[in-house]
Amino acid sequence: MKNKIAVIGAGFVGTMVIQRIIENNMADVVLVDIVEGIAQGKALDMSQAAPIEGFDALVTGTSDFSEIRGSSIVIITAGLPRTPGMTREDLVKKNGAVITSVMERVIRFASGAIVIVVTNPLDVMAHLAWKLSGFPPERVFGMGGVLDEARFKYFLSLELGVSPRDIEALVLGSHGEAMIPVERYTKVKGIPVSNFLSPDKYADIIEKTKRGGASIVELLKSGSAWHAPSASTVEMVEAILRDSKRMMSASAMLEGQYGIENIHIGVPVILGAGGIEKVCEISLNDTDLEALREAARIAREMVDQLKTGSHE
C-alpha cells in the first residue's frame, strides 16, 4: 500500500511541498484548505502535469479534514505569512488559534500520525501543536533547522565560491532572527571554515542567514519563501517515508538536553520511521549554549502567553 500524506494549508508551501512528494511518487497526497475551491483547483491542476513529469501519485484537494484519515504524515503550512515589518513574536495567538483548529481535526481524523509543523513562529507552534494533541513528543515537531542550514550553506558557498553540497553546518535554537549557527561545526570538505573566511566576513553571512527569511518577505512585499521552506519539508517527509536514520536539525521537544525541558527548540535529531528516534546532545561552548537556552525560555514565554489547554 503506498504511503499518505497530508498537508493541511494550500498556500504556496503547502502547494510546493505536495509538488515536491509527487513528482518524486513518494507517496498519494491530500491537500486541506478551508477556503472551499482552492484546495481542489491546485490538486486537479498538479494531477493533469502526471501524464508530463510521470508520476501515479494520487492528489485530492479538499475542505473536509475527514479525508486525512490513514495518512502517516501530516504537514501542517496553514497560518498567516509574516507581512513586511512584522516578526515572529507579531504572529503568535494569530497562527496559535490557526494550529489550535487544526490539531482538533489531527485528533480526530489521523490520530497515529507524525505531524511537522511549518507554519511561524516555528518552535511555538510545534510546542502548542505537541500540547494540543497528546501524542509522543517524538511524533510533533517542526521543521526549522533543515532551512536555516540551507540558507546558510547557500551564503557561505557564495563567499567561498565553492558547491554549497562541499559545506557542512550545524544551526541550532530559534527559526529566525535568533538562529545559532555553530562556527565549530562549519566546515568545507571537513576543513573549518574558519580556515577561509575572516571573523567579520564570518558574522556577515551569519546576519544574511538570520535574515534569510525577512529578506524575501521584504522584497515579494506580499507573501513570504516558499522554494526553500518546501525542499526542507520533504527533506524530512522523506527520511521518515525511507526510515534512513538521517541527522537533521528540527524543533524538537526537550526534556532536560541541554539543560532545558518542556519546550521545543533547534537540536540535532536523527529522524526515522518513528520520526524523532533520537535528539543529540552535542558539545557546545558556553557562548551557544547560553544563546540556546535564551532562546528556549524566549520560545517558552511565548507559548505561556497562549494560555491553552494542554495534555502534559
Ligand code: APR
The other form holds:
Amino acid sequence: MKNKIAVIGAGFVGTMVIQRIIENNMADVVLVDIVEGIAQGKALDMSQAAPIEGFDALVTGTSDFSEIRGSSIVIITAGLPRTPGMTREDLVKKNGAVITSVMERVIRFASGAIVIVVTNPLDVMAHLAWKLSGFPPERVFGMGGVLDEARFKYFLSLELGVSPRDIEALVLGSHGEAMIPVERYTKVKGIPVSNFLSPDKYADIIEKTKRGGASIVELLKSGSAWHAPSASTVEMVEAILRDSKRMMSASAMLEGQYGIENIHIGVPVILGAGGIEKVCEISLNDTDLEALREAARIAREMVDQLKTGSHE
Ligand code: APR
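Okay, that is the form predicted alone; can I get the form predicted in complex with the named molecule now?
Time for the whole complex; same chain goes first.
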C-alpha cells in the first residue's frame, strides 16, 4: 500500500506540491481546502493527467478534514500569501488563526503524522503548530532553509556560470529577508566561494537571495512564489518517505542548541522517517551566531504576540 499524505490548502503551493508528489508516484494524496469544491475540482483535474503522465498515485479533494485519517505526513499550505503592503503583524494574526483551526483537525484526525508547515511567517507558524499539537518536536517543523538555499545556489550559479548542482550552501535563521547565509559553508565543489567571487559580488548575491521571495511578490502583484517552495517541500517529503537521513535546513524546535530555547528557527537537521532525527549544532562565527540568536528572539516575540491560549 502506498503512503498517504495530506496537503492542507488547495492554493498555488498546495496543488504544485501534490503535482510533484503524484507525478513521482511517491504517495496517494488527499487535498483539503476550507472552500467547498476547490480541492475536489483541482484533485479531479490532476487525476485526469494520470494516463498521460503515467502515475497511479491517487489524489482526492475534500473540505472534510476527517479524510486526512491515516496520513503519515500532513503538509500545511493553508493561509494567505503575503501581499504588497501587508504588515507582518497582520499576516501573523491572520495565518495564526488559520494554523490554529487546521491544527485542531490534525490533532483529531492525524495525531500520528509528521507535520510540515509551509505557511508564512514560517518560523512563527511552525512553532505555533507545534505548540498547539502536543506532538514531539521532531514531528512538527517548517520548510524554509531548503528554499532559501535553493535561491542562494541559483543566484550563485548564474554569477559563476556553474551548474547549481555543484554549489553547496547553508542558510540559517528566519525564512525570508532576515535569513543568514553562512559564507564559510558556501562552496563550489568543496572550494570556498571566496575563491571565485569578490566580496562586493558576494554581498550583491546575498542581497538578491534575501529579496528572492519579496521580489516575486512584487512582480506577481498578488500572491507569492510556489514553484520553488513546492519543490523544496517535496525534497523534505522524499527524505522522510525514503528514510534517507538527508541533512537539510529546516525550521526546527531548538531546546538549548546554539544557546536558543523554545522556538522554531532555521538550522541544519537530519531528516528521516521519524521527522527531524537530529538537530545539528555546527560551529558558527560570532557574527552568525549572534544573528541566529537575534532571529530566534524576533520569532519568539511574534509568537508571544499571538496569545494562542494554549498551555506552554
Ligand atoms: N483550512 C483549509 N484551507 C484554508 C484555510 C483553512 N482554515 N484557510 C485558507 N485556506 C486555503 C485557501 O482557501 C486557499 O485555497 O488555503 C489556500 C491558500 O492558497 P493560496 O492563496 O494560493 O496561497 P499559496 O500561494 O498556496 O500560499 C500558501 O504558503 O508559501 C506560503 O506565504 C505562503 O502562507 C502562504 C502559503
